[in-house]
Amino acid sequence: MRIELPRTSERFGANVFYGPVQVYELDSGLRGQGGDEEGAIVALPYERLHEIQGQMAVVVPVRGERIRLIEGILFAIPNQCLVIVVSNSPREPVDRFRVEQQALYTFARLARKRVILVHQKDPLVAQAFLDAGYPDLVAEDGRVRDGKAEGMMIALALARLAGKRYVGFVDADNYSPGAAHEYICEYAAAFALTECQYAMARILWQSKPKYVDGQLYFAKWGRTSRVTNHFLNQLISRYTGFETDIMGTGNSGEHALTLELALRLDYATHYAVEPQHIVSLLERFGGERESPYPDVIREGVEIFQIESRNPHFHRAGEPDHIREMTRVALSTIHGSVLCPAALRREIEEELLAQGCLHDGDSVEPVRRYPPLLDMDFDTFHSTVERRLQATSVERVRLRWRGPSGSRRRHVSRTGPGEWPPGRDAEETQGPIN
């Protein structure tokens, strides 16, 4: 891949937000074939991207999407990536999850692909989090709560047990497999540009096509994205003292993180998860409050935004859906301890103008989850493994051991500048239900 180096940036404490960069060649060839670096453009050889993708888990959250759409995303994921599908699809009157399981099992067997499939409401998943000392995800009925963020957190725990360094997310409602493949390559490109173990890559869509007056119109910004980006930039500006437009990916469902960063961030339920990542970075590593992770403050965090070349075709949201997305996205900013009172009033006025609130209503805070870092991954793994041993269906089996061969407790804790040491993943092919 031939990609532009960041030309603009905005620093907020230990965070460095890079301005959007463009891709000039999706595949620049093998090492030595792409030519020399020239100024602001760098050629990343295929081998380098392949190496990073081999250490990456690609997560596909699913909730009732058509099987053809899900299969299209699976076809797009490079073979060297571990695939984790977290489904919250209904099981009655038609068991859609069973259909997904059969499709993924066939795909994994024919493509020789490493795939994990788990249902968000599986009681064993909830029990694993309870056993591991993380009850926040579990509702009163003993199941993991509904929501996209909740499914992402399940996937993060599984990626951690599989020994992956990076985790990328791709929404299942993408109609273009080529776009999904490009996103995963751009995730790898961002991680190739940094030596920081606390890094994030976010995709800025080239366009989001829609029909206007009977013709296909390649819109640059979505209806929610315009508003969310504006207020995230306002939040940053209120502290730096300089107006900025650095943030253009506030609602980007297509994003990736180093696992070391992912485990140290707060999460917010439903559609608030993407802007909450940015708010959490500002709160935890912005220098305005004492950080619980001084190692991150010392090393710093890098946030890359990469503009895709493929247009982003996805399922169009209904007006009520758009209003709900806007409400929860702005609620993350409104509820932040960093949000000034004047900015809170501006957010309330915007929500009223958008029809997301009515006169007299207050902005309801979204449910937030603490970082997964302190979860007991050893116990989580033991509970998950019991489920694997209790079934005769072929599954992905996850095992990780320390350098001495013994299992490690709290393996996510490492010294400054160190990657999690001594982990190996042994996998057979097939999905978990």
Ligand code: GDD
The other form holds:
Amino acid sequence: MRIELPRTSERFGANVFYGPVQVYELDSGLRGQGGDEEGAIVALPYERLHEIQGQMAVVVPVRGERIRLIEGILFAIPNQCLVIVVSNSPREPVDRFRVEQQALYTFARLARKRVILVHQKDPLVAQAFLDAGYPDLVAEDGRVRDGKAEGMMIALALARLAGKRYVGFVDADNYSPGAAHEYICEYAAAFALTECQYAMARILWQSKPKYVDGQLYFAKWGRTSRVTNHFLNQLISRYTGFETDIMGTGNSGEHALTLELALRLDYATHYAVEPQHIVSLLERFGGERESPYPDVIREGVEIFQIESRNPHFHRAGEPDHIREMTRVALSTIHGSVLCPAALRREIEEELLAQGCLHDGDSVEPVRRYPPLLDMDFDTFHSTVERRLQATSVERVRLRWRGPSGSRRRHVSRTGPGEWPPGRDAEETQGPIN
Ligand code: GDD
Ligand code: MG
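Next up, the form predicted in complex with the ligand in place of the form predicted alone?
Below, the chain from earlier opens the complete complex, with every other chain and molecule after it.
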């Protein structure tokens, strides 16, 4: 990949936020083929991106998405990445998770790919978090709470167990597999640009197309991201004393982190997770408060923003959904210990103006989860191990190709949630809608 080096940056304590960079060639060839480095632009050889992706888990959060869309994302993920799908899809009246299991199983066999699939409401997952001393994720009903962020956190714990160094997130409702593939290459490019073990890559969409006056219009900014970026930039500016527009990816669902950083950040519920990451970086490593992680302060954190070349086509959100997303995004800033009173008032006015808040309402804080770092991962592992063995397609696939040549007998089917889902594996090979 031929990519621009960041030209602008904003420092906030140990954090370096780089301004958005452009990609000049999605594939610049193998090592030695891409030409010399040209100062402002570098050619990152395919081998280097491949190597990084081999250490990356790509996480796909799913809640009731159409199978065709999920499949498109799976086809886009480079073979060397570990795929982790965390589904919170309904199991009744139609068991959508079961359909997802079948689709993934077929896919993993055809693509010879490593895939882990887990259901967010699997009681064993909740139990594993409880056993590991991290009860925050578990609701009163004994299951992991609803929410995209909650699914992401399950995936993080699994990526940690799989020994991955990087974790990248890709939404399942993307109509363009090519775009998803590009994002994953750009995650790797960001990690190729840094030696820092605390790093993050966030995708700035080239555009988010929509219909305006009967024509396709390539909008640059989403309705929520415009506002979130403004207030995140304001939060930074109020401390540095210089107005900035550095942050263009406040809501970026398409992002990746080194695992070392991912385990040291707070998470906010559902769609508040992305702005919360920025708030958490400012709070924990911004130098305004004592940091619980002095190592990070010493080494620093690098935040890359990469502008994609593909437009981002996804399932359009309804106005209520957008308002709710705006409310929770701004609530993360409003609720921060760093947020000055004057900025809080501006946020309240904005929420009122957007109809996200009504007169007399206060800004409700969003649920926040502490870093996963101190969780007992060994205990988590021993609790989930039995189920993981059953749901890891890779393990099933390895047995599948055993020396006996007999296929279907190698697949174990011994209980609910196990793999494959209640059907002989060979029956699951057909096309999935
Ligand atoms: N595991 C899991 N659990 N996944 C979920 C859940 C859940 O409770 N809820 C939603 N998802 C999945 C969806 O299936 C989809 O793949 C992804 O999370 C994003 O959900 P959408 O409903 O498509 O969100 P959005 O398009 O409105 O917002 C996305 O883009 C925003 C930036 O514009 C999200 O990624 C936001 O987090 C992001 O800020
Ligand atoms: Mg979406």
